[in-house]
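Next up: a single chain in structure tokens, the form predicted alone.
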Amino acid sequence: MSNFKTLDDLGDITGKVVLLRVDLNLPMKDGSATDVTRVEAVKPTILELADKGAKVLLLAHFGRPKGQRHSTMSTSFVQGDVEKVLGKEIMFIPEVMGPVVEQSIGILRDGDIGLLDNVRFWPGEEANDPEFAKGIAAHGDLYVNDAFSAAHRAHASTEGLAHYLPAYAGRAMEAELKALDAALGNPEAPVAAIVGGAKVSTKLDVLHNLVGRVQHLVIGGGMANTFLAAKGVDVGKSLCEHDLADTANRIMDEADHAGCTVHLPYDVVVAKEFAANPPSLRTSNVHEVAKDEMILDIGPLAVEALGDVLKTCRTLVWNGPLGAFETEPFDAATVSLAKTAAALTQDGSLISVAGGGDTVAALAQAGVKDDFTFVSTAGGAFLEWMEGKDLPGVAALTA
């Protein structure tokens, strides 16, 4: 990975403005916050900056009110819930520049903090118009990028205004960064990597690019099925996208040319209709299930062998479930598996990193969320780093 300058790079910032990008793009009901995690994530950089005696004004994005002002989608809605996990008050500033904001500078003190309102306002964020990245810039003097999970998107917040000042990574930036480079850049050999999710179709790229650089890829979930219905196993009436069979084999020899093992489950967990706990439920070889049935998670006797794949590996990246995870007991096999990587992590032996929504939540079921190496909150950008694209926000740190 390339290097890219941390808060540790910075001299004396005192008095300094430093436009700090964060992901503010909190859950709400009835006006606040459901989920504060991502307000938590850059609670360090926010607090590292003001204690140093900055002027921290917050960048951030809110709905997608599409370059249009929206009542309901100010960024002072989410004021209130930075302020508490803060604990310190924050002066909303309902612009991104101008007149308003340079007054605004002028009425802070060194070490406050400023929010400045949703930055897809205005239609120059989503464009990465340079003008309007020039007219955010104009009132700092340093730009810091907290925000991995908005680092796919090229928007001026993003990319732009790191070309026009000196450009640093937060500390959630940087932890994320370096966990990725451990799991995929240089990563402790043998690798695994376990990849679920309803279909192929949206993980293709990820597939292509793991199959050369892991020696181990678990296939789960709905997408498991596709692959089982090309080496011709008869699938029932489950979750399966047959017309990508010629893909799925093809990302088979692929990996095969690689010396990548790809596993698949040999016993699975059936049932006539997808519910919880249906009297349909049994566990079956893969080369028995009825035209009736339905694969809903992998079966107990493929999970063991996955655990003990787990137990000769270094590295673990993790996206998707294994199963229908939601419903019970189709996430019997999600969680057994996310145990054995916690308690392998824990033991010192595996260097684990885990991301993507549905990945979170699981771990979390499974209640071993804090016991891996590093889990993103990030879901497109995961992806598309799992894909092995360059990130737009992260390259311009790099740059």
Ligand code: ADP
Given for the second form:
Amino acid sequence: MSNFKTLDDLGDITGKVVLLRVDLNLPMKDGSATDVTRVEAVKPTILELADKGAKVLLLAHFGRPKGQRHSTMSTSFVQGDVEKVLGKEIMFIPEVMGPVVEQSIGILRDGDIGLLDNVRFWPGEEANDPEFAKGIAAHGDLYVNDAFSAAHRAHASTEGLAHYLPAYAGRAMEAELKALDAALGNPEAPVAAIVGGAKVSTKLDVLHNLVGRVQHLVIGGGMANTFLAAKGVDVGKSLCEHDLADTANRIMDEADHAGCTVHLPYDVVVAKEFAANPPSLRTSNVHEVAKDEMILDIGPLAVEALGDVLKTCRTLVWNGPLGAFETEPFDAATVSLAKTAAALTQDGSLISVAGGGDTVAALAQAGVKDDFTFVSTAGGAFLEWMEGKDLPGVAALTA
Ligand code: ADP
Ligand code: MG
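In place of the form predicted alone, the structure of the form predicted together with the ligand is requested.
And the full complex, kicking off with our chain again.
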């Protein structure tokens, strides 16, 4: 995974045209972005290439136009937000290939930045059509991919272009790949994985992959209910996939054979109704959950025990909250264990990598997002990586 080229491998790129794949699929409200984290993530790469005198052409998708021009999904909608984050004007180019692109490149000076239109306006993008990729590649001298979040898709702009131009990982991609490699590729043992969230069914491949790679597998959230039920525990009216009992048992057997300890909670936080601070709230041993109660978080004893496990570990990879963290006080376990992991990371005893939409939100809620070694905002690509899959966008860079 480490044999990809980075910006350190670029020679003199003065006057060269760089096709730079970025993630500009920003959440929008009333015509402007509500969160520019994705732009901030690629800013160092954009500015480094521009500072080196390249003409930088940003290539991105925006929404799901399904291979057709769509007036509401032009990347021109994010031009202002990108300019604000970069502190620089950029030129919008309403095509991805052809004479308009060629003329625009002629107008751009060395170090200038252009923004191509939504690459998904053309069906060749998602079909990864070689002719389409060649058509875009014809305008550039180099291809840089800085969009890890799109690397699980084999599209022309995320995978195809790497076959027709010298290909490099941008700084954000480089950081992400190094962090993921340190967490699961070549991690320092012992390694703990925390897998939480709502349902086992959405994370079967993650669990199968992890049991063979980590020494401690912590299962929390609604998923823990399914595992507890599989062991014969009565989980009342908790969120639980009873039909996955066999699967859960098989995963526990696999873990046993691989020498991986599976940690399930022995105390839990329960309530009769799912609401903030409900009157029926109580902490219970897992064996004493009533028929009309549901498990909404793991309990304080479990959190303390898991903290002790993390203290013996060198590496942690975390996906999925331990409880229904959006509602008070069912965020308590997630917040508490996140703080422990953050403190161990800051002490230098733990390498901590986390990802997943709700996981990132939960870590932000705990106020420790910046105290982990790396927090991935890549969503689908992060999960596919946790499933042990080869990501085509990454594979193309390392070929
Ligand atoms: P991520 O987005 O980080 O991959 P998931 O989407 O898999 O995480 O899971 C997050 C969801 O799981 C949250 O909405 C949370 O409320 C829910 N959840 C966690 N524990 C429970 C539980 N015990 N009962 C019901 N929902 C839960
Ligand atoms: Mg989610």
